[in-house]
Structure formats: C-alpha cells, structure tokens
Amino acid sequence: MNDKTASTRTSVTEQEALDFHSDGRPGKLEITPTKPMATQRDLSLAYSPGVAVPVLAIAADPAKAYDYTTRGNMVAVISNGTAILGLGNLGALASKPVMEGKSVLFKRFADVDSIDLEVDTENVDEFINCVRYLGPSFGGINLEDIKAPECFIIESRLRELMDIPVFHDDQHGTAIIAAAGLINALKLTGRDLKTTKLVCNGAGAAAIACIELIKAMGFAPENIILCDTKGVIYQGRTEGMNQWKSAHAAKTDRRSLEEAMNGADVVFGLSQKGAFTEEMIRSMAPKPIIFAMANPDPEITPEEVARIRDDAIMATGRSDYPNQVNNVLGFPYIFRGALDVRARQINDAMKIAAAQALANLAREAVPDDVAAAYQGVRPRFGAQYIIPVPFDPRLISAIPMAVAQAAMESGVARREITDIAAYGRELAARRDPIAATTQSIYDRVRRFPKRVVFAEAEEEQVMRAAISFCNQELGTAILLGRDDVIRATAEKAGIDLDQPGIEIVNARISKRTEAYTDHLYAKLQRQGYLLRDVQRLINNDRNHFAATMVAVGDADAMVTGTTRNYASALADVRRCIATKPGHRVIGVSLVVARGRTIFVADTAVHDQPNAEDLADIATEAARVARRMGYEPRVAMLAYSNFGQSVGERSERVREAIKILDSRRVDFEYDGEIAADVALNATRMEQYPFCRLSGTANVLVMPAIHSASIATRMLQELGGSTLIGPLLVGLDKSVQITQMGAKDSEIVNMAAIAAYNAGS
C-alpha cells in the first residue's frame, strides 16, 4: 500500500542489499553545491563577505528565504523508527536507510531536495518540540514510520504549530492513491459516491486516513463500516476504542467483518494476509471493488478472487499485480506542488485534487514511453488499469499542477502561479526520462521474460548477475561454461545456483553442438573458414557458441564482454549474427549529467567513419533515442562550426549532412558543429541559421577515438553516469559489457538485451 512494497518472491538477496548500500560512499545521499566553488571570488560570494547580503535581505523580509536559499525546494523526512516498514519498532537509527530512501524518491520523481532526520525519542511531546523549531530550514515536513496512535497526535499538533506543510505519508499517501483508484472503480461499475456501501478492515493510521479522505470527497458516513481485530467499530462499543476510531463508529447491528461485508460494494483491506475469506468475497454485491492493500501479502489475492467470481475489480499493494496502490504516485508530486506555491499546509482540497488528477490520468491514452513497458500491449482504462504506473512521466506535471491549483483556490498558497500551463511545461522539464526508461525496460521484461545467455558464466560476478536477473523475474539465465568449474566457483562464493530460472550449458558436451556448427559453417564457409575451423569456434569459444545459440533461436539474447575487450567480443558475435536489414551496427553510449541525457555515437564500431558511415550512424542513433522516449536533435560534431575552420574531417561531416538531406530523414540534424555550441543554447544563438530547435541530445562523433575519450573522461571526472555502449543494429539481441563489469552493470545490460529481444 506504499512505496515500500515487498514481494514474497525476493527480488534481491540480503547480500545484494547490503552491497548496494555500502559500495563506494556508504548510504544513498550526498550534498552537492549548486554554485561554482572554483575561485576565491566564488568562495567570497558563497560565504563571507558576500553571504551577508542575503542574510540582511531575509532578516528584512522572511519570504526572501525562498529566493536566496534552498528552503523552497527542501523537505525533511523525519521518523522515530517506531513503525519501520513491516518490521515494527526498531528505533530511530535503524530507520535511517528507509528515510534516506524516501529522500532519494523525492529527488528521483519530483526533483525535490530532501534530508532525512531521525529523532531518538518515543515521547510525543519531545518529538513535537524537536521538529517544531526546524521550520525555518525546510519548505515541508514528511513524517514517516511513526506508530499509531502517536502519529495522529504528532501530525495534528505540528500542523497547528508550523506554517509549512506537515504530511504523514503512511496515512495520507495511501489514502490519496486508494481514493484515486476508488474514483475510477466506481465509474467503471456505474456507482455513485453517495450511495455506495464500503467496509474498511483495519483501523490504523492508513485506514483512518482513507476513511477521512473519502468522507471529505462526499462519501456518505452512514454507508461506511470500519472494522478492527475485534470486529465492527459501532456506536456504543467500548472495548479497544480510542478517539480516532470513535469518530468513525457506525450505527449498525453488524458485529463481525463477515457480517459487514455481506452486500458491501467496496472493501478496503489495510490489515493482514488472509483477512478476507472466499465466503466474504462471495457475499459482496455484484461487481465488487476489492482493495486488498496489506503488505507484503494482501488480505486475499487476485487469483483467489478470480476462482469465485469474475466481476470484481481489484487493487493491491503489490507491484506484481495490476492496480498497485503505491505511495510514490503521490508524495513526491504533492510536495512538488505545495512547495512551488509555498503552501502553509497540505489540506483536504489538495489531497482530493491529487486523487482526482491521478484518476483522470489513468483514463487518458497511455504515452509510448509507458506503453513500452507492456511490449505492444498498450494498457487502457479498465478493470486492470484504474491507477497509473509509478514511472508514468506525466505524473510530474499532472499531480503538482492540480495540487498547486487547489492550494491557491483554498487560500493556503503564499505564491500565485499565474500561467498554470507554463508551470506544467516547467514541471515536465524536471523529469529524468533515463531512469524512467530503465525501469520501463525492467517492467516490460518482467511481463515478457526472456532466455538470456550469460557467455562468461565461470566468472563470479557473472553468476551473481545471473542470480539477480532471475530473482528480479526477468527470465531464464543460461550459464555457459564448464559445469564443474561453475559449481565450484559458486560454492566458494556462497552462490546458490539450484533455483528456478538458472540453467547451465557446457558447450563441449551439449547435444546442440553439431547443429550450431552446421549453422555457423553455412554462414562462414565462403569467408575462408573450413569446417574444422568452425568446429573449434563452437567447441572452444563461448562467444561463438552463445551467439549461434541466439542466432538459431535457442535463446533470446546474450550478454558478454566481462573477460575480453569490446572489439574482440564484437568480432566474435558478428561472425555469428548478421546486421539487421536496413540498419547499421553501432555503439551508442548514454551520458547522464545533472538531469541531461545525451546519446553519443558511434562509441564502439566505426574507427574512422566516412560521410556515408556518419549519415548511417546519425540515423541509427536517432532511432535509439526515439525508442527511449526522446525526440532526437542530432548534432554532427567537428572541431569547427559551419566552415570555421576548414579541414578534411569537417568536410566529411558536411558531406554527411548532404546525404541526410537527400534521404529526407524524420529527425532534426545539423553540422558541422563543435560540442560546446551543440550543447549550449546561448552559444548556439550565435548561429541563427542552425536547424536544431534546441540543444542537441544526440552527438555523432567524427571518429571512435573522440567518442571514447570524451565519454570515458566524463565518467572518470564524476558528476555524470555513462550507460553503454549499447550495441544496436544486429539482427539478434546482444549486449557487450565493459571488461571487469560489476554484477549490477551486467544485470542492466542483460535486461537491455532481453528488452531488445522483444522489439
């Protein structure tokens, strides 16, 4: 029911989780300056004496803090660790990994800066007094993992004491996403909010918040029955009661959950696994709406419901079922909207606006970069799609816009946004589509798992990558190598290979060796290879065996490169797999730096491309960019700008432009152009005749050495992430990692290979 969803099928091992949090710099956050700090003058402006000027300005007008400091984009994630995930009260310090994770989600999804604060007290008054004085530092407070009923008291009092939004996500985040799903489920079943009968099982923080929100939306209080472990919460009950339960006590003669659910239209489950029986579900009204949101296991599974009735609409907290009630759909974007109008609080109007915006989004046609996760099966509004998916890029504009508008209309905004459409465009520009694309790749592969050959499976990191590939339900991992060596290495490393999805293939004893030899010999016999040469390739070289395995359809994709250089691995693969008709084999690297993603080509194949090669590389790279959700703007790079200075290599670039002109391609391109002009809008303005409508996002390098030097230098200097080179243009799906790649890098390349196998 929130962003901390877990599956009973473990997707990561304990060691993988520990390694993730400890590798490199421990933890998941760092502080990075947003202003230059290179010279003495920079330091004088950043600190003394220059800093005195904004200090005096803020002292004169406190609102200026939003202009001169980080306050307007900074949220504190605060917990005392009394209700960590599903693990219980483990203390403030133990909650820090979760709170850091929450901060990462704020940044990833809504570009909200966040810092985690762990308060080491279970005393309500001490906690409140600690947090209340932090207001000047932050634009909002996100409370997290605080047990009930203390969480109600803490949030209520802090809302009264502070003039910035205070939001307990475990309550309201779940309520908002569930309300969005309910709006759409009611629409699909033809029900009216005021006459629908709802039962909520569970009376903790999230359940109470759900009931309060749907009542604020117009749900009739007399049509809601709240239950806890002791049964129906009814007027006059005294056992196990508190003021929050009493506020929702029903006037009814029903006493048990089973009685309450008889004839109910909707049931919300925020309780525990197995709480809903088949008899309870069978007793519900026609077209029942069942939100089984307990984690990690729902009150009843969709499979169990499907066995007894075919007219139900279901949502769960699980990512492996449709309609996941996931808090990450809400809190980053709600705070984004609240911060942007400098809201004093997050009120019911803003919560309802967020729920309605989510519901509306699910009814809209799904864009290509979301549909990509479904491999051609574009989700449509209906019983299996009433809640958007977390990586829908439209969330960043749709939800904050609605929240900001509601804040302004309800009078809690301190800043007016006069052009709401322009605000929406600004929000969309904050999105980081590479991370969304990566997740979309994983999501699609999970829906359509593939058989991927790991060609260097005797290496420990390759085995770990294969295990991770299977644990993440991406498909079958075929480990290619000597069985005894693989198992000995695995045993020494503590890797368990005896699990579903892992296959070991030894080329020397495979029954398919003869078939692979015949296939490859037919391809190479007129290229100087004798039969015995091909036999040696198949028997002795795993790249040739693996690539031929993919070529004949015994596997969907392969990943290699960990133990040999890229060029050698590529040469092996190309002997076995042809170029896709109408394509050019190239390497495309993705450079991600400060929210910008640039495709760089060719980084793997063509040493000194001629004009025809450059035109083909540009076309292939543009296809890759478009497939990953970008509208390509291609810059054909040189050391000169449009004829200044003249040189032989620049002439090749100019000729490539003429070739593209003759082909009438469907993407923007121009050149010859230097990298600084291609990437800098101000410098590009000096050339008003430039065809590009904005800075380039695809850079075609004049030679492979310049591509390799540029990308590797950026990677080593820091502040940027290099993905790839991604190998494109082959008739079958292959990815080649860099030598010595880590297991996480191998998994990513294997996932990309599996993803491309479906295209």
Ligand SMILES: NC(=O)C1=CN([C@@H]2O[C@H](COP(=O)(O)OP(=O)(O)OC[C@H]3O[C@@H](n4cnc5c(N)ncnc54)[C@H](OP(=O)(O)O)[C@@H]3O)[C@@H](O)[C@H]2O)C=CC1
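Take the two forms, superpose them, and find the largest set of C-alpha atoms that agree within 1.5 Å; that set is the rigid core. All values reported here derive from a predicted model rather than from experimental measurement. Numbering follows the first chain given and starts at 1. What changes on going to the form predicted together with this ligand:
If you fit the rigid core between the two forms, you'll see the Cα of residue 335 move by less than 2 angstroms. The Cα position of residue 344 differs by less than 2 Å between the two forms after fitting on the rigid core.
Once both forms are overlaid on the rigid core, the distance between the two CA positions of residue 168 between the two forms is under 2 angstroms.
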Given for the second form:
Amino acid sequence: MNDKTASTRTSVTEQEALDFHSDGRPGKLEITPTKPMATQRDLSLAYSPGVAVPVLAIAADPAKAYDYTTRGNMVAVISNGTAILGLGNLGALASKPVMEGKSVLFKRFADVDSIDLEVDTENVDEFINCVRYLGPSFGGINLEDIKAPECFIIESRLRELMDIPVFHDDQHGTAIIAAAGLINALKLTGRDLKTTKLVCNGAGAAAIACIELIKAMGFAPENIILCDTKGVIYQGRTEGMNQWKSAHAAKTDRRSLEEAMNGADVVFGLSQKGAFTEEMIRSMAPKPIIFAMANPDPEITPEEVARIRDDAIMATGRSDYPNQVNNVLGFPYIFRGALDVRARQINDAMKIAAAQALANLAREAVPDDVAAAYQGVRPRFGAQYIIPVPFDPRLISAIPMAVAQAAMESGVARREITDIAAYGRELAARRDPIAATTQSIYDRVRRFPKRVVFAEAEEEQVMRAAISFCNQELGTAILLGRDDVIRATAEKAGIDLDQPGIEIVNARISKRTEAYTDHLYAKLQRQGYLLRDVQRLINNDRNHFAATMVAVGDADAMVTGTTRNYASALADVRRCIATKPGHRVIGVSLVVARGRTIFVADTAVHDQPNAEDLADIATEAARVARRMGYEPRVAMLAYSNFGQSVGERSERVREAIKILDSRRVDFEYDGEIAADVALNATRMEQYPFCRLSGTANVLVMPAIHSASIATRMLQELGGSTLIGPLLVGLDKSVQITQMGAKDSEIVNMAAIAAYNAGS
Ligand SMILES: NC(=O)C1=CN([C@@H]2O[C@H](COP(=O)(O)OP(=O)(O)OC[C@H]3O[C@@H](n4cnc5c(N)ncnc54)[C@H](OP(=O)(O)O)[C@@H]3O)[C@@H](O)[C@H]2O)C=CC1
Ligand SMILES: CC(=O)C(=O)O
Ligand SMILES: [Mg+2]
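Follow the form predicted on its own with the form predicted together with this ligand, if you could.
Now the complete complex, all chains and molecules, led by this one.
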C-alpha cells in the first residue's frame, strides 16, 4: 500500500489519518456529564440518596427510563469486526476506529448519543448473549461490520429477544440508501423497476439486504443476478452457498460476473476494491447505472468508468466523488426518527419511507440556505446528483419525520407525535450548520483552486499543511523560504515536496523582488519609509514579501502566524495590504460548542473600540456570519443589561446601538446586553422588549481583552472548538494563525484564506 488511503483520490495521507486519531485525547469520543456536579447538593441529587427516587420510579414504570436516563437518546454501535468495511475480518479491536466513527456521525448528524462496543467473539450464540442483556441501557442497537451469514442470524434473533430497534446498518442502512439512489437513477434513465436488469456483486450482509429491499419495492426477481467470489449464484449451485444466497439464486446459464454483467442495466458492487473491469463496464447496456459501493475503495473508480463510457450514472461509497451511496445518509436519521417515537423496531415500512424521503429530497429544488452545503453551486437533479450529500441540512428534518410517521402508522411506536410540523422544527434546531459551512468552504475552494503563499515554509508543520492543502485539491501551495533549508527540513521529516502543486519561492533570489519593492515603496513612501527600509523589509522579512506577492496578484492568498505573535504578523501584513473600501479590518472567532456556533468579534484588531468602532465591528461581523450561512442576531455585549449601569463601558455600547439605529443596518442587533442574557432564551424573556428574535449568534465584545479572555476560557474550560480569529476586511485575502499552530489548523486557515480570495 502506498502512503495514500486510495489509489485514485489522494485526499488524506496515512500519516494524517493516524495523527488525526492520536492527536490530543486518543480516539474520537469522550463522555461528558449533562448535569452540574459541583456541590454536595448536586452529588446528593445525582447519586445517593437522590438517585434512589428515579430508580423506584423506573422500577414501578419502565417507560420512565426515557424521562430520567439517557436511554431514549442513546444507541450502541456494536461489532465483532468480522467484515470491517471492505477490509475483511480483522477482529473486534481493529474495528474500534470505525465504530467510534459511526458513534461520532450519530452525534454530528442527528444529535443521537452513542457508544461503541466491540465484542470479541465470532461465535453467534456468545455474541447474541452478550448483546441481548444490554437492552436496558439503550434506545437502539446499531450492529455494524459483522459478516454474512452470521449477521443475519444475529440480527433476527436479537430482534426477537429485544424490545428496542436492532438494526444491522450494513444490511438495511446500505439497502435504504442504494434503493433511494436507484429510484432516482431509474427515473433519470427512463427505466421501469419491473423490466430493469440488475447484477449485484457480493452476496453478503449489504448485498442480500439491498436485493431484498428492492424486491420489496417491486423489482422483478427474475431480473436480478447475484454474484460472489465463486461467480454467479445460480439455482442448483452447491459450492459456497447458504440459505440467504439460495433464496436469491437465479435461473440462468450465466456463470461468471463477466457474463452476468453483459447487457445489464444496473450493477451494484458490495464486494471488494477493483472487482469490476473496464471490459465488464463496457459490456453493460446503454446508460448503465453503476453503484460501486465497496469501502474505502470502490469496485471501479469514476475515473476509470469515465475513460470508457460517457453515458453512465456512477456512484461510490466515498465522500470525495459525486453521488455518495453510503449508509451515513441513513443510520443517524433513521435512529433519530425511531428514538423520537420510542419505536420497538425498525420495520420495512420505516425503511421504505426513509428511502422515498431521501429520493424525493434529491429531486426537490435546492433552497438558498441549502445551496451552501453543495460545493457553492446549486445542484440540479441529474446524473451527478441522484442523492443528497451527508451535509445536506434538510436530511435531519426530512428523514426522521418520514421514519417516525411510518413507525406510528405501522404500529411500532410507543409514543405518538401529534404535531408533526412542530417535530420538523424541533429536528431542524438539532442541526449544527458549522459542519455544512466548513464543508462548503472546502468544496468551493476545490471548485476554484487558489495559489496560497505559506509565508513560514521552513517550519515543518507549515510544510505538512501545504502538502495537505494540495492533496485536498484546494490549489497550489507556494512555500516561501530558503530552498536548501526547506528541502533539508522536509527530508529529515520524511516529507516529499516533489509533487504537483508545490512551488518553492526563495525571496533572496526571486526575480520579483524589485517589483515588490517598488510596489511597497509606492505605498509606504509617505509614511516615513525610505527606499532602503522597504528593500530590507522585502529582502529580509517573509511576511512583507508574501503579503506584497498577494498585493500585486502573484498569489491569491496568504497564511502566516506560526512563528510570530498575532499583533506583529498583522502589523507586517497591514503595511503591505490596504483595508477593503467600505470595510473595517477585524478578527472574528467562531466558537463551536454543544451544537451551537457563535461568532465573536473583534478578537484581533481593536484594543479599546469606541462607539463608532463597535458599530463597524458589528456590521463586519454580521457580514461574516451571513456569508457563512447564518442569519445574524448581533448582541452588543457589556456587563449590564439595557441601561442598568451608568458606567462609561456600558455607555459606549449604548452609543454604538444608537449609531447602528441611525445607519439603518440590515441585520438584527441589540444591547447593551450581558452574555448570559444574549445566549439564554429564558433569561432573555425577562426583557420582552429585546429586539433579537432569538438568542444571539454574533457577540460583539466591548474590548479585545474581554474577547480574547472569553474565547480562550471557553476553549480551555468549556470544551469548545475555537476557529480563528479569521481576519476580515483587508483588500486581499490573508489569514494569521495562532503562534505554534498545528498543521491541521494551518491548513484550515489556508482554506479560509483561499475561500476569501473569491471565485
Ligand atoms: N457504501 C456503503 O454504505 C456500504 C458499503 N459496504 C461495502 O460492501 C462490501 C461488503 O460488505 P458486507 O456485506 O458488510 O460484507 P460481508 O462480509 O457480509 O460480505 C462480503 C461479500 O462480498 C463477496 N466478495 C468479496 N470479494 C468479492 C469479489 N472480489 N467478487 C465477488 N464477491 C466478492 C463475498 O463473497 P463470498 O460470499 O463468496 O465470501 C461476500 O458475499 C464492503 O466493501 C463494504 O465496504 C458495506 C456496507 C455499506
Ligand atoms: C459504510 C459501511 O458501513 C461499510 O463500508 O461497511
Ligand atoms: Mg459497515
């Protein structure tokens, strides 16, 4: 295996994948309490004696477990590692990264709490016995990466034994998504479900479930051929058979996959990397539908198919190609809907409802607030868009609603949702748009790649960031520094710089030095700088060289800051690049915590802003929020609320409100207001006259020290993720990282810099 996780796309290296998992706290999950645990009283309530009260309540009425414990929102992801993705049987322990990943996706996409459990046995009875007694802990069981045929026995026995949904994701999750994609691909190619000929390569967990679901939806059984490692599963075959394969054995004289695919309309790959050859694809019917769903590498890549056919609809299980047919589109939302009605099981009606909802979504026009999740372009139903992307913010409402409705109609719900529209709004509130936003930043940059100069390229982490920037196809990375030093450091660190998209520029011997000096001298000559001062800046200081490079258009954007403190890096940059007309240069930090994303400004530039500055900061920060897909609700923060204090600091904020009033700005704002009131709906109710229509998502801080202290405390003590400060308002695109930033932080900043450089 080379140092990439895929032969065709090179989005992440093996080292990046390992670093990602080991960085900070190893793994991808932690458990945090939801109740305060600070005082003797808290302890008495959470534990003995208080805890006895819910114990007795649940003993008297088991349904109360949903009110007093995590059960109703908690799913276990359980595997024995016998079919880890398409990697095979690598054991329970090796499956843990995938299972942690599934748990994280549950949380990220559908706000379902989840824990991974790896059960170290291949014995079916032992496995069942282990899981069946865990029922009281969970609202649902998501079985994962358990190989066929054992998975069929395990799932069906557990379904009988447990009164909560038991769902083998590789079977039903995959089947639901593949069925949704198939419905749309058939529609696009004008085919009828009843006459279409389909070959499925793979006859394991995913394949059997896919075939069963599409048959249940009306696909003609005689038009389906299933293949496995021994070739076609035909009636009468004895080798490598089991009862689940036999149930789908075809009456055919075709024997090999090659023969089966000849003339087929549709092929599903649920087998292994590289199982389809170009010849097989060439022999398919016109407008073939090819779902190569093996992970992490498909049976055939879209590039290989494109080389030989221009009439195919192509899908894979991967996120870095169009049409990702992957169960990530299903399991978080299906469980969300099932949990919300306390379903006893996930039945066929719920699965078909989920597939239909997913298929319908791809056919709907994409509204503005959704377009951001789609690579900066509004996708139109067609060969490149048969299924929504996992970041589509509509999924969290559409799929659980359909699933919950179907559960209620089919009689497996233990709780009725009477106001389904209100339920839809509740679901929408669970989504955290930051994921879609950051994804859309990356996707947009991929569509309009940029030349980004990395000003401190002699540093190892900067080089790594630059390589990652190129590998992710975000553009060209210009490494600024001494060629020999960069190469020596790279060699020592085992970094290969000889790859497309990497360019090294040595300021000392650059042919552009004179042009940059002239440019900067013209800008600075009336600010007390002599020509020789400017020559020194350009020759000796990489920030000045890089910023001028961007100023004259030799690069689109710049990233710096790892080796110098923020203020001095900013001063360097501002010497070379002017403020954008009509704007104010400020720093905006994004705090992501507990599913909320809050913009905080100004975290970088204005030390003690006056009222006019605060009004400008509010306007600039509102622009940033809007650009990232949020409708701004700006709170002008102070330590008091609406005139409670007569102090100068609060007075200044009140004055800023008056300035915004006089400017008739096009966003919501109010103040002066304290942070707890701005962020807490109940506290805000004490001020019914407050003009904000909901809790604030943009906080304008009264001064830089409060901004800096608050954001850093949140990061360190509150477990928040802090992005930024993002530098905005400059005429050219520059981002400054925190000193000592890691490669992942630098590459994020480079992506944001490239994004801000426009299309
Ligand atoms: N995109 C998605 O959402 C999902 C994709 N998958 C992918 O589907 C694949 C199978 O997973 P799963 O069903 O869980 O695993 P199983 O172990 O249950 O089944 C694997 C099946 O693939 C067959 N197979 C393996 N290699 C070949 C080959 N070269 N040619 C033909 N058949 C082959 C096996 O044949 P035999 O019976 O002869 O051993 C077996 O029937 C994996 O690559 C997995 O990543 C799975 C779930 C979701
Ligand atoms: C996606 C998935 O679950 C698999 O490939 O196994
Ligand atoms: Mg799986």
